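Let's start with one chain on its own, the form predicted alone, as C-alpha cells.
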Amino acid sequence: MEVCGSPAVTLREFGCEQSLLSRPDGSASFIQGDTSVLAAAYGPAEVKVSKEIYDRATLDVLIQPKVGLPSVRERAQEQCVRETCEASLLLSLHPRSSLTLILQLIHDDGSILSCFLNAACMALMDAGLPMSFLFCGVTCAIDVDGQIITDPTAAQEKESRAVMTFAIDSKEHKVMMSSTKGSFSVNELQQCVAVSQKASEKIFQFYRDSVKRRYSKIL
C-alpha cells in the first residue's frame, strides 16, 4: 500500500491498493485519513433491454454503507459520482453495454464524497476503461472564524458552517463537480475552488505515483 503525506498541502496521508478483490474487472481501496472506501467496477458487459442507450454505455453507481439499506444520503452521493464518472468515461466506445461501480464505505471519517470521486477513479483506472481525463475529489470545510479546512475530518465537518466538495479533472483542473452545504457568500465559495484545484495537484501526483510503484513492481 502506498502512502503519501505532504506539508506543504494540508491534506491527510492518502493510502491505496488496486486489484485487490478479483471477480471484479477493476478495484481499487483509497484511505484519506481515517475515511476508507472500497470500489469495484464491472464491465463493459450485457445490459438489460430496458436499460440499453444504442449509441453509449449505461454507468450504474451504488453506494453501500456500513451497515444498514442506503438512504437518501448515499442516493445523492451515487448521482455526484455518476456524473463525474459519465463526464470523464468514454462510454460511446461501448454502445448497448453496462458498466457497474460499486463503493462500498468501510469507515467515514471525514470527506466521504471526496474519498468516494478517488477510489472511483482508481478502480475505473485499474478496470482499464477509456478515459478522456482522470478526476479526483477535495472537500473544503469553511469554519465559524471563516478559515478554509481542506480534507476536514467528521469532527471538523460537523463544527464547520460550509462543507463543499468538487470533483477536479486532469487535464485543465476545471471544476467538474461540486456538491455544497451549508451558508457561505460567492468570494468563499471562489476562493474554495481554488484551493481546491491547487490540492488536486498533489491527489494526481499520488495518482501517478501509486500506479507507477505497482507496474515497476510487475515488471
The other form holds:
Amino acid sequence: MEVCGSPAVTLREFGCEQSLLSRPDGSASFIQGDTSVLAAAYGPAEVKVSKEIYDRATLDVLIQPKVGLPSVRERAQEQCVRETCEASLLLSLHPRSSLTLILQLIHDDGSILSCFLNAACMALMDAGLPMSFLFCGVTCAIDVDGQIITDPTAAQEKESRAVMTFAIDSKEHKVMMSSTKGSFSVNELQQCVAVSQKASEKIFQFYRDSVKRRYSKIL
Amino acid sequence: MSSALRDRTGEVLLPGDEFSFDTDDTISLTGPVKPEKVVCGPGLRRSGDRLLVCKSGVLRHKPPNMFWMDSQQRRYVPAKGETIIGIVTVKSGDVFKVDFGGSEQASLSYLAFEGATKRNRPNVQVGDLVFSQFLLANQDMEPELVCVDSSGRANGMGVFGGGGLLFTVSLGLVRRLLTPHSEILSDLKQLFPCELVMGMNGRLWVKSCSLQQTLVISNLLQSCDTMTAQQRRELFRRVAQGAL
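Structure of the form predicted in complex with its partner chain (previous: the form predicted alone):
First the chain shown before, then all remaining chains and molecules of the complex.
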C-alpha cells in the first residue's frame, strides 16, 4: 500500500523540567501532550562486584508503570532505552561504576517509548554524565488510509495499522534504535524514518532552549 | 579554532557540539604559522582533530588558552590534588577506608599524617571526619588520599569535627565559595562567627557558637544553591535583622 501525500510534521506540545527531585544526581520530567514521564539518574556510584565491568560503567534502566509491578512489556522497553543510552554515554570514563536510570510513567496517552527516551536524555544531561551526543525519540503511526501521523495519541495508535518508534542521534541524525509494531511496506518504513529525522530537529531545538532557560539564572 | 571557542564563551552548549581544528581561510605569509594550543578542562574532550562538548553547561574561558564547561552537578568524581571531606568507614591494619561520596571508597594510609611513624600512630576512629587531598585519582585505580602535603606538613588537613554539622550541597556552590573573593562567604562573615570546612566533594562542615546558629548557617548555605544573587542578599538581610 502506498503512503499518499506529503506528511506534515506536527508534534504535540512539549514540556520539560530538570533538577526537580532533590535526591537523585539528575532528574527530569518530560511531557508530550498528555503523556508524562519522570526520570531520575544516579551515578557514577558503587556497583555490586557481580555486576561490575572492568573497563566501562554498568547501566541499569528501570521502568515503573503507573499501576502494578513491571512486567515483560516494561522489560522490552527498558532494553530499547538501555541500548540507546549505552551508545551515547561515554561509559569508558567510569569503569567499575554503576549508572542507574529510573523512569516512572505518570500518564500514558500514546508515544510512550519516545517520551521515555526524551526524559532519559534530559535526566542524563542533568546528572552531568559525559555523553558524546544527545538522542531523542520519535513515534510514527500509519493509519488505515496510509497517512503518517507523528507523535500519535493513544486513540490514534489504537486505530493505526502500524506504530514505530525511532531513536535519532543529534550529530548525524541517524537511527540508533527502532521498535515497530504492525504491518507496513519497506517504502513506508523509509518515509517514516525521514519524517522522524525531520521531527527530531524540532526536539533537539527544544532541548537547547530548555537547557538555556535552566542556566539563565547563573549566566 | 580558539577564536571560534572565544566567540562562544558564555554560551550554553550541549553534548554533541563540536569545534574543529580547521585552519583559517587566510594564512599569514609574513609571520610564522604557529599551531595554537588549547587546554581543555572538564566537559570538553579532544577526539582526533576536533574538540567535543560532552557535558551541558556554560563555556568558560581563562586567558590565554584554557577552556572548560561550567555545569551544575551533584555527584563527585575524584581528581588529583582536590581537598575533600571524607568519613572513615573501615580501619584495617595499616590502611583506612574513607567514604567521600564517589563510586568507590578511597584508601588513606596511617603514615600519611603529620608526625606519624610506625610507633606513633594517629588517633583516627571509624566514623571520624578527615579533611584530606587526593594523591592518586584516576578512573582505573582505587583513589588514594593523604593528610600531608608534599613537604610533610599537615597544612590544615587531618581529623576534625567535634560539635559541628556535616551537610551536602552541589559541587558548583562549593566552587563558588572557594573563589578568592566569594560574595557568599563575605555576606556570611557579617552574620555569625563560625568555623567552616569546605570539601570539594560537595560536603560542608559548619560549627558556630550555638546549635541554633549552626542550623541557621547550614540552611542558608543549602538554599543558596538555587537562588540568584539578589534573592540571596535579601535572605541574608532578613536573617541579619533577627528573623531568629
